[in-house]
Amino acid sequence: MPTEIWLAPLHGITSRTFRNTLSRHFGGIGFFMAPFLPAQTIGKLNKRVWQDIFPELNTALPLMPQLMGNQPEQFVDTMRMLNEQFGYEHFNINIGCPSSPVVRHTRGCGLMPHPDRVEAIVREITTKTTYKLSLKMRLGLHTADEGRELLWRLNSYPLNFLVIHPRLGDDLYSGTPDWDTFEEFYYLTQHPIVYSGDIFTVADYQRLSQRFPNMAGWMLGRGLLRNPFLAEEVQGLPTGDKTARFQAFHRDLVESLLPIRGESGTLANLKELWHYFANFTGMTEEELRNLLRINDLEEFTLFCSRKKEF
């Protein structure tokens, strides 16, 4: 049995709209983490982007905020704020995203090769604030020495836990992740550790858990959109009916988003759902194709609805 559970934060996907609705309908998480927000200075917060944190839309879950930022005084700056008006005491640092955009201007895994930097805002927020703090991270950016170099920097300082990805930034998504220096990472910290990538079946979690026995959580994004029952397996719970609930769950998504999104705002955030929904519910590539091609939300919702059998 897993420690915990983690929804991963998918920037644009996991919002609370999604995140709400999948935890009326499926079990087995434990945690929320959200997408990132942008780290600024006092001057410069711009509070519209913090909708998708207000605690009081968020109660189903306990939720972690994680930013994103390169200067020491924007993380400190964000975190007092966000800790003054909605009381969060524990934050993710993202320097794992590998976003070509987020990368050029050194942020996410682009900070990864410059361990000054980061060190420098771990050292700000853990000498300035009292707040619990955790970083999300890949193997490195270009190579995995980087990644070395900032575990070995990082162990003086109270983290409170590391989210390892077992990639390099440049691999993106794709190609077989790198294990064997995941483990290398895992002996090296002497912080815990929570998983992250490439959980898409039960026997992948088994594979890593029996290979990892003292990870301290497990993430799962990817894999939970592609299959929303994966944690509920993974935890051992039944599933019951699942073509019956995948399709009550779609239905309170859709009328969750209209109210928020509108009709041509709803149809986007479900067609780029729906590139990882198609795996659970055998759609082919032929009829994804088609389903993308949509663009009246009732036609969409009808075509979604076929499916009788998963």
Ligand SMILES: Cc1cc2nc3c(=O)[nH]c(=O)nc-3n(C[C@H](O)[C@H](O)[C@H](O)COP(=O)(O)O)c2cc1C
Second form
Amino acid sequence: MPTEIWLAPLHGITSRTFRNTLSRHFGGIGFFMAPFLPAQTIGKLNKRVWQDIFPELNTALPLMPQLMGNQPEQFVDTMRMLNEQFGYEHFNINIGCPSSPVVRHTRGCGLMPHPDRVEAIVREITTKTTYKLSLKMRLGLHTADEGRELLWRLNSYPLNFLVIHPRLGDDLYSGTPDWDTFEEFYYLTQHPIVYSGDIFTVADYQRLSQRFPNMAGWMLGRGLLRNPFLAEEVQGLPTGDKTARFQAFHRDLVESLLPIRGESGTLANLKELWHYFANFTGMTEEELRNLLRINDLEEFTLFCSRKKEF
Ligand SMILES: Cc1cc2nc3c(=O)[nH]c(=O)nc-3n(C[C@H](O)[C@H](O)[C@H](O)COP(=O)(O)O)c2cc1C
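Return the form predicted in complex with the named molecule of this protein as a structure block, the form predicted on its own having already been given.
The next block holds the full complex; its first chain is the one shown before.
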């Protein structure tokens, strides 16, 4: 049976253009989760950011929108609008983002120490709408007791699944994930779980899928950026000439970004991505530093294409 693989949402990186270009060149992924959009009450909605999830521009794979907010009515209003305008019926709520401005405003992972507030949001959505709902969370913000309490409470609500990244918000992305606590959560919740975190190689995936055989799906984020063939490799698909395929993908990405982001926006986006691609192409730290110093798009892409064998 093919494994259900999701592209993890990475705000500022896995935007529509990236997702579409990725799906033109690489297989193995079944679903996209879009990076978070703000949940707002009707009068305050910023519809400009919805461009990322326009259905007519997101036809490659099923796409699930993700929302971030902290008030029940913000979620209900935004979901209703996205359903009426675009037909979306399944939404994910972000309670895992650990960035300090987000946490300070009691959004993202900042909600995890407040189970009453999360429960109020979930209750409002599940009683006032018929949309399918999932949450993306961590083990907690400061301690895993926050996650335990939340999981226990969420068992009473009809959620489609939970995505769990096995770190605390306080840990950001440092250290190794806490798989023992994740295992406890895996058995504590009655909801299906989609796993997200630190799958960088096929061996990582195999180790985790043996330990957690009943996972509803697997999310690949930084691992897939470091090696765009990772989903194919996990699925056991042939990868062929990796160098030629990566270079074709990269050319297509530049050409797709240019009309939307302009030269400087494209360059900024590529610089972000090359922090990850550098790993796959075997760039040394010094080469990467030199690459990131380049401020001309043509020179930048020329430098990238000099790496011939991956
Ligand atoms: C730069 C960056 C942006 C992210 N943006 C989001 C986001 O918008 N929504 C979300 O739920 N998670 C976000 N995440 C978390 C990832 O989806 C994922 O859970 C995390 O990176 C761990 O998985 P990985 O090791 O496979 O990357 C982000 C992570 C990074 C590094």
